[in-house]
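Below, in structure tokens: the form predicted on its own, a single chain.
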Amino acid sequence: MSHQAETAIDFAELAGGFIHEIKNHVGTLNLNLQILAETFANPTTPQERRAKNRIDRLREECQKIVDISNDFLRFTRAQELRKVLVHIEDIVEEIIAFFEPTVRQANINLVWHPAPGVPRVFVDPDLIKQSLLNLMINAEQAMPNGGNLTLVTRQEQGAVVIEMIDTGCGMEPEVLKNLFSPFFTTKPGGTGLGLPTVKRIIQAHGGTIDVESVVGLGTKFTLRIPITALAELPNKGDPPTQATKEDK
């Protein structure tokens, strides 16, 4: 193992053990404003309403740090990879076909173009479906009066490409500029870690990740990632490398 790995896990087990100890913290704190808030579940006075205010407001804001917290653990942990060999076709029909209810609430047509041939490739499924669930979560965004939004899957150039194209409000240029940067967001109560755990979780699989967009019009996320050889895969006596389904 590199000496970058290393550092890598070391700094992952380090960010888990403070984040740990922080929830910790902070659920204590949490179960005693439920205690005062129930002390003041019926206020009466001018006082207790004011006090009761306080306490929800405070309630409020230690769910936002265990948000961030959890945001700010899968970003750490984002480069933690448990590869298998898969056709991403089932990676994205899995999580399709859990994001369908939701963009159906939200008058969203949702559209998967595949491409025949798609070789498998070695990655860590949960993370893939986690990013990828994570695009979809924008783009619905995006369109809050509904809208289009289409997957595409194929291959080029020695990777597999994943694009996901939504027909929402688009990005301004200083938007797009800062788009992957971490805590940096638009969304009143967001984190800003979820597009730079996307980026972490692509680039360590050896990929990259482009986004286009033009207000009004909407915005495209181009994921690649690329096939392994399979002299490269692991042998034996390392992780598993089955496919979820035999060769198509």
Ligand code: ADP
Given for the second form:
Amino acid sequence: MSHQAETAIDFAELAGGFIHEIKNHVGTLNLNLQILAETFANPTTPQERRAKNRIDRLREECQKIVDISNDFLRFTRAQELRKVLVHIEDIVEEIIAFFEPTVRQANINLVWHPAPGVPRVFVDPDLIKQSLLNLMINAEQAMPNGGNLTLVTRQEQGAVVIEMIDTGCGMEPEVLKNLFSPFFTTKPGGTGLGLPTVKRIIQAHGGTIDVESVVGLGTKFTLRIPITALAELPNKGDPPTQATKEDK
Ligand code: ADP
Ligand code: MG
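Given the form predicted on its own above, what does the protein look like in the form predicted together with the ligand?
Everything in the complex follows now, all chains and molecules, and the chain you saw is the first one.
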């Protein structure tokens, strides 16, 4: 039936292909603008100065299209999981190391409290890293004058919990209401796809995301990722390298 054929379209793949196509053309556009910018690198007349300003403006717009495209691609890919059994600590450790230079430059005091004995989770490590990074970037942007960023990893009944607490600007109820709507942003250069991507990733893992925020005080995001019972894992005979920390 033709109706069924229509519903079989993979919209994520379609959107991905479309975005790639757009990005190619924007690349060509940007390259030509770059050449044009070189021509007007040292404007001598008011007319040339105006031309240079317009070219700069167009290049910024190109960059914006590339940024939105990349965020959108990450958003569409948020549900293709390549899951492995990992310690959440290993993921957090990696993302902290990656984010350390940014944190230092932004005058942010980053502290992590890992509770001992948290069991492994069956997740896509790259996508979980992506989620934590999106939350960290938001936290950093909410603390333009520096502050504290606290990470907690712990266990709760049936779930591994990750908390991220910042001492940033916090959010008005109006912002809180729209937080997870795609393209909602309060930032001039924002894409509004960071949190919707986090939500999609965590939900694809069967988990949840919660937020508490007080204007002027800060914000706390709580991610809960369900612990998969060993019996439900596709490969029950784990190689010894995947032994849990408690086993060692
Ligand atoms: P973007 O960062 O591109 O604006 P996001 O989806 O990441 O998009 O965030 C949406 C909006 O939520 C932001 O524009 C901001 O207003 C608000 N927000 C997100 N995280 C925080 C935070 N930690 N503190 C204050 N506001 C936040
Ligand atoms: Mg963001």
